[in-house]
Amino acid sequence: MRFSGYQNNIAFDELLARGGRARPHTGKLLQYLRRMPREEVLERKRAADLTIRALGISFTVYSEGENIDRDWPYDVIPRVIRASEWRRIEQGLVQRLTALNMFINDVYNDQRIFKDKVIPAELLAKSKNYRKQCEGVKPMYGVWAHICGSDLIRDKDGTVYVLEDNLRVPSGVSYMLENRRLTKRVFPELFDNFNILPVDDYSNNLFNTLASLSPRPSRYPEIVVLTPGIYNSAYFEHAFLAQRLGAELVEGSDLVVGDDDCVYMKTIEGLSRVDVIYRRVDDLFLDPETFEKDSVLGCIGLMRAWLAGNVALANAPGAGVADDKVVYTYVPQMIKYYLGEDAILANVPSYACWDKLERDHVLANLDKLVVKPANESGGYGMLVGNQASSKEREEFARRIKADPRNYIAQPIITLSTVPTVCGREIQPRHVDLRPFSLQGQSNYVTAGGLTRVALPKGSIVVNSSQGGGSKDTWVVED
């Protein structure tokens, strides 16, 4: 398929470098698609989508008060990442998780960071979630964040940064892994001709990580997976990940808190107890006991079994408090004050808005820049300043005077773009980088992640529920 028309002048691009040359470790990658016809290349496209329909891969968007169920979108073109550049990614990875779920062992223990001024006390008397309810807990191995979805991007001088980090319930790996065999069923013959890490080793020590968590040592805890059904966007990935790791997979009103605080779950035998529960419900509705009265998805008195120690929770209750934007752009300062050690990874510059002088310096260049709320995911609810009407600028403005603790600016970054089969043509689209880490009795992070694709020709939101797709992503060795 020609290349010859493929224009890419702004960004740095992942597949070629200047002048439609390939990079060191994409040259056979590119050579191949070169050779290969232009119908085959959409024919296999053609495939992958329909294999993506026949196994029901599809995630939700809530538009319009309406739950709307869409196939994956799947971009059959990988991204490649040396493996060398890689190692060191991955280093800077478990550096950040460590010290993040320090910093959050610290806010809920002694408070020392606070204490010894390295972050604003400040930030925490407004944290939306930090919860009172977690002081004084101390976690197995202090992790309080099990499985982290760090998201990277590439700026066109082709230097990696932290966007921002995902530490209550973060979502996207089963889209990792069916991208993968995916790829593997659309080419099969690539995977003869490079040496491509792997990735089908996740679900096993997403296992052995849940494991290790559990109160009662064992070869074999009882492990579930606490979704909020069926209804929800990521239903999907709660099912894939419940088969995989060989757990039930579970409603609140499948559990049960006994009189001796231990958790139960429900089974056409009787009460089965639970040791561990990789939970994808959001802290507030964990449990009406402790939390929001009203809710019906968790369990009654599952925080009363937890503060027992008579259940693992992974994430844990209060992790959230680190999943915060503004905290986020304290990080560095984190790694430097917990670990004695400079970021390996660089976080994207940012303003704080809540520091007055930040915020003027937004208010007087919203044209110029990404503004994102403190506590949003999912690409809602924030503004990029060179795409937005004037109207919209001065909504912004009106929101950040009102509560300045609740948004944080970044530059419009231009990021990396890798070649996309765009209709009948390909054509560079931006992309950035989900991988995934865990963190328990040890470390682990994945080879490459899941790379989202900002669709839309010009967009830079890359999420799926704003018309984003994604692509395999390879680590190759040198």
The other form holds:
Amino acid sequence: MRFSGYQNNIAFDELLARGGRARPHTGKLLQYLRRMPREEVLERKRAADLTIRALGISFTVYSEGENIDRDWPYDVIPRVIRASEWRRIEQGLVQRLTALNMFINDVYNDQRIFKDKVIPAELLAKSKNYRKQCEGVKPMYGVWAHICGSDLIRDKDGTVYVLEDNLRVPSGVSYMLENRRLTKRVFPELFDNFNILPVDDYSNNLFNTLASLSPRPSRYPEIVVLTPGIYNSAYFEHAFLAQRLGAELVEGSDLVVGDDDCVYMKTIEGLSRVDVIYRRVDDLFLDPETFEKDSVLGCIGLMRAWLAGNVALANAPGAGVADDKVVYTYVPQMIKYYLGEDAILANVPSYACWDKLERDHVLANLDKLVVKPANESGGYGMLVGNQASSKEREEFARRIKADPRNYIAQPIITLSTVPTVCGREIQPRHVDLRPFSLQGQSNYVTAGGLTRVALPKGSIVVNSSQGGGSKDTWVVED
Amino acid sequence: MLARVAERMYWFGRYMERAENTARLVDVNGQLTLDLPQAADVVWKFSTDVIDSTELFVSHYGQATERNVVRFMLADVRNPASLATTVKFARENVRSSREVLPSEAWEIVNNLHHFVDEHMQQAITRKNRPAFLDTVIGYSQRMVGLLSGTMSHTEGYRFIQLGRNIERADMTSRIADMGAMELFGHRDRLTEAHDNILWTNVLRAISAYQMFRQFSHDRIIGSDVVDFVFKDLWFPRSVMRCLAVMQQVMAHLPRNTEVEQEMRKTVAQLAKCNIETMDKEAMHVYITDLQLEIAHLHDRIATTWFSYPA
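The structure above corresponds to the form predicted alone; please give the structure of the form predicted in complex with the partner chain next.
To see the whole picture, the full complex is given below, headed by that same chain.
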């Protein structure tokens, strides 16, 4: 299939260099695709779509008062990253998560970083994800965020930036694993010729990380995955991970906290003690006794059990304090402060609107910036300045002035592109990358991650809830 | 195993079995009407009677025509026992507990759901219906085979077996009951010659015809049929066999003392009754009692393994 008319001058293209030539690590893939007849490529795409449907790889969107199960959108052409570049990114992610965990631990304990005036203390006052109930807690290894999904993007000049650190309940890793499975079915021939780093070891590493948190020294800690239930958009993933971990998939109503402040699950044999909860329920719904009074997703007394050290929660409640777009702007300083190192991965230059100078700059340049609320996820509540109407920009200016702490702004970055099958053509589409990092007793980063792709032409919104698709991501030895 | 998951496995077993039974019932009745065109309304009412939904049916459709009943039994989601409903519920139970099942189980139930969804309209017509129902039954059989051959026969599997067998026992007793009642009730319109056809179809509705034939070398006599489908020790859809399987399964489940006791009582009762000597009334009373026992057994299973005080 030919790449006729493929425009690779709009952004950095991950597979094609200037002039449409292959990059050193993508030559074999491009040659393979170019030699394959168009109908064959389209046929394999159809086969992939059928497989997705048959396997029930789905995600749930909430729309017009209904939960709709949609087939997972997957594009057959993988995104390829060279291993030498990846090793640097991997180091950067480990460095970043380590520093973020030191920060969270500091926030809830000594607050040195504020006392030393590296980060202004006012930051906490308005943090939506700061949990007073967590003050003084010292989780095992000093780690609060055990599982992190970082969003990486690449700008026109090839620089990779960290756009977000998702430290609450990041999702997507099951789709990373399923995408690989799909590509193996669609292009099995390719796996012979490439040295593609496997991603399948994630489940084992997740298991080891969770097991390392068990408060009871036992060879067989009881690990459960706590899901909000079948109507959650990531339910597929919760079930998938429970299956891979060999863990029970529990809902809040399956758990009960005893008078001994230990967590038990209701089994057919009676109550059975739980050691580690990989919770995919937000902080505020975890425990009606401590947080939202009428939450039915959590379990009464869970916080009591956690505070007593009788159960491990991953991620720990309160970890989201570092998953705040204003806190984000200080991560390079954090790395310097806690680790004495320079950040390996760059932050996207950001303006925090609570600072008057920066706010004025933002308000004067709304048409050239992306404005984001500090605590939203899923790409909601964003303003992309150059694509918005003047009315929308005015609305955002009003919101920023009303609640400056809640907004940051960043220059509009032209996300890199990857060739993508669009209809009967191959066209460039913008992508980001979400690798997943683990931290418990040790650190681990997935080889690559989940590449999300904005399917409408020119779009940079990659969220699957808003029309995004996905690709398999290959890290290959060059 | 989580109590909630055990409950979903149990219901998954029940719904898959119910889907298959509904498919068989509609298929057999479709064929029966070809033999008894003058009693088509009786035959079709029989379907809704078996699933205890005649009232619901009448309130939505009125007349028990083939088209109406088939639509109600297969496609109508307002009918809790329709094929569409049971397949949907079977799928929901797997979807919300797929981590304990082999992943192919999800693929099968998911494909069944898509198949039923996409072909439902064709299934209403007489011409395409047998092939459609065959496929549905095939899916159910594949599921049984898959689970038997690839899933560890531990708790999850045991609860599926409990669900499947209690559903089967229930359905068999309903079909036999309705068969007997309808026969006795419409003597005026049916000749003795039709007896054969009707009892044959009672047997067919629970796939028992051939096995009954091998078992009994006599002509088809109503009480023999009822005796076979209730008390045969080895036919997998007889009530006795279903109860025996449940009994075996329960022996390996925790906290089983009381429910096993109950089970033994039911089995003993079934074993000692003498169907041959019963008249119509006695048989009906007997079958009704047995159905109550089965319902009671279900409650006992639920309180033993599924429910926790709030």
